[in-house]
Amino acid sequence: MKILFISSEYHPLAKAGGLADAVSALSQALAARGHDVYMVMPRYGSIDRSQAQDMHMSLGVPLGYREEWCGVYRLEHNGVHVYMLEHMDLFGARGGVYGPTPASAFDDNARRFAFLSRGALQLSLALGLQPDVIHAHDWPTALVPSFVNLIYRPSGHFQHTRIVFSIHNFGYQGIFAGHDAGDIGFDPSQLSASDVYSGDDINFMKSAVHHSDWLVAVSPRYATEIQQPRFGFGLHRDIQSRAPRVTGIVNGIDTDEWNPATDALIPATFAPGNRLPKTENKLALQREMGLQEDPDIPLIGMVTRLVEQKGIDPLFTPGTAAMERIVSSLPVQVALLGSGAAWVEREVARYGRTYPNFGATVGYSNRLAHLIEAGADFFLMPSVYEPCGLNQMYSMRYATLPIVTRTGGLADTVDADTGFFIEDSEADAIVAAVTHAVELFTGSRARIERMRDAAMQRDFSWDRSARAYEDLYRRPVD
């Protein structure tokens, strides 16, 4: 098959979150299975274009009441044909993907990502590419399906192309003020038919929900959760109306990068048949985080964004904080790596000063993330919702047992043989689940070892997920 991917992120060229890893890994897995995979993304200012081929194209992109023009760069990456649209004003002269900082957004993001979506389709025509599948990812490319249905198919293009749209996180929908509607590339009659309006605003994701041939959530449970008011963020009825076209496929992980037997970022490699070196990683993690070096103390790891979605409120809210109860009353240590809301970062710093069994690094380090996965005994993910999640899968691969809420991809990948469930995202439930895990660690080590055996045997490869996407791409559309 010829498959055209369109995404705002692609690892290692541009990354703001897990979207980059998922899109990159899936496209490479499909290429490895023999498909022709094309990726279209922006050429951000952070991407060194000297490593890419200048296509010497001047690509016209109709947008709003005028036509924008861009250049095109091309490179090959692990079997994927990557094309980057260069528009200096919209992408090339800026330092961030969505905003100047992770916590802010550019004022013209509606126009920027409408340009990406329309530009990718224009590029496909310019290259003479007739893809069997166009696969767009998350809100920045959510106008692709309606562009195809309302502009390109009436003109005779993409008549036999399946339009697949992946929902990586329904909490981010691409909502903009209504006055931005004139800048996204539809004429007035097309705007009405695009289903982009949501009250006085425009909502990119809403348009994709109504115009895609298939909608894919990144886990089966999340595909059902987004049809509920709590997780639908205002669009649950829209998703319900397309329920026969909604499915869920769990993301995979990069089993080469996240492999305890070959990981160059950890002090001691280990494998299912010989886990003894895991203890060396635990001691190294304790040293690095300023914790007492003791292999018999249960060590809980966290690598997380310090935001509401990740369950940070019940974990750190002063007065009721689950974390304070955990580190003050249980025989445990905690090693945390993350950044996010300023108030949580302050609390994390206070814990580090107050509790000798709590170590934290604010920020992100890939090396330290690998060490936490390899050295911790448990990995805590008290997410309020989690479309898929990757860290619970990394953890199991490294014989680190996840403690997770029963939601989304966490519930689809963890079970009673490989981890522990937090029954709701409240402080009491978090403390109860952690207490249960710690009691097993101190009182039934044989059970813990059996769980580690089971966890390390789970298959979370992208090849498994790629096969599921192949089946979806071939599924008939009535």
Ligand code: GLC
Contents of the next structure:
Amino acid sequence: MKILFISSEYHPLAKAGGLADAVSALSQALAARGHDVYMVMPRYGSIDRSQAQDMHMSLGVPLGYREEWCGVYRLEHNGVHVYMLEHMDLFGARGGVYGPTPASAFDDNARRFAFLSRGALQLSLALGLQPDVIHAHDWPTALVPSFVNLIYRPSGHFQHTRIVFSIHNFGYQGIFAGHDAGDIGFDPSQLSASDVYSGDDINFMKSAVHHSDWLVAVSPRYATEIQQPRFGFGLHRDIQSRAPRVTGIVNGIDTDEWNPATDALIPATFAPGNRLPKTENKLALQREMGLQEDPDIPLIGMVTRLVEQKGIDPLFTPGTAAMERIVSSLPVQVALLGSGAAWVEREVARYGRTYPNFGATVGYSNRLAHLIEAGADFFLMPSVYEPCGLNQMYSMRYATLPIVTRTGGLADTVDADTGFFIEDSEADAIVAAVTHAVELFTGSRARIERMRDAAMQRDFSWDRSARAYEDLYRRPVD
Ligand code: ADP
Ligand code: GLC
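I have the form predicted alone already, so could you send the form predicted in complex with this ligand?
Let us now look at the entire complex, which starts with that chain.
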């Protein structure tokens, strides 16, 4: 099959979260299974284009009141044909993907990502590519399905192309003020048919929910959760109305990049039959985070965006903070890597000064993320909701037992043999689950070792999920 991916993130070229990992690994898994996979993304200022080939194209992209023009760069990455749209004003001259910092957004994001979506379709025409499948991901490319339905199919293009849209996170829908509608590329006559209006606002994700041939949530459990008011963020009825076209396929992980037996980013590699060197990673992690070096104290890792979704409120709200209770009353150490909400970054810095058993790095570091996965005993993910989550799977592969809430992909990938459940996303429940894990660590080591063996044996490779996507791509629409 010819498959055209359109995404705002692709690891390692541009990453803000798990979207980058998931899109990159799935596209490569499909390419490895013999498909022709094309990937279209922006050339952000942070991407060095000297490794890419300039296509010497000038691509016109109609966008509202005027046409924009962009260049195109191309590179081959692990079997995927990656095309990057080069537009200095919208992408090239800026640092971040969505905003200047992880916690902020550019004020023209509606236009930037409408441009990406429309530009990818224009590029497909310019290359003479008639894909069997167009697969768009999350709100930044959520106008792709309605562009295809309202602009391209009526003029004879993409007649036999399936439009698949992946929902990686329904908490970010691409909601903008209604007056941005003129900027996104529909004629006034097409706007109401695009289903993009939501009251006085426009909502990119809403449009995709109504215009895609198939909607895929990144875990089966999340596919049902988004049909409920709590996790549907205002669109649960819209999703319900498309229920026969909604499915869930759990993400895999890149098992080459996250492989404790070959990982070049950690001091000591280890494998299921020989887990002993894991301790060396623990000691290295303790050193790096300014914690006391001690192989016997349970060490809890976290690598996370510090946003509401990840449970930062019960963890860090002063007065009731689960994290403060954990570090002040349990015989544990904590190693945290993350960035996001300023108030949490401040709390994290204060804990670092106050508690010798709390080590934190505020910022972003792929190397340290690998070291935390390899060196910690437990990995804490008290997410309020988690569409899939990748870190719990990385953890299990590194014999680090996840402590997770029972939601979305966490519930679909962790079980009682491989991790611990937090029964709701409240502070008391987080403390209870951590306490239970720590008690087992100190009192029942054999059980912990059995769980580690089981966790390391779980298969989270993409191949199975890539097959599920193949089946979906081929499934008749009517
Ligand atoms: P989400 O996409 O919602 O943030 P996931 O669990 O799917 O959650 O993916 C998060 C990805 O981002 C993981 O690969 C994780 O290691 C990485 N990550 C998050 N924060 C950081 C950070 N501060 N430094 C390095 N990697 C990070
Ligand atoms: C989103 C979700 C996360 C998921 C990732 C990749 O960022 O928050 O749960 O793992 O997308 O699909």
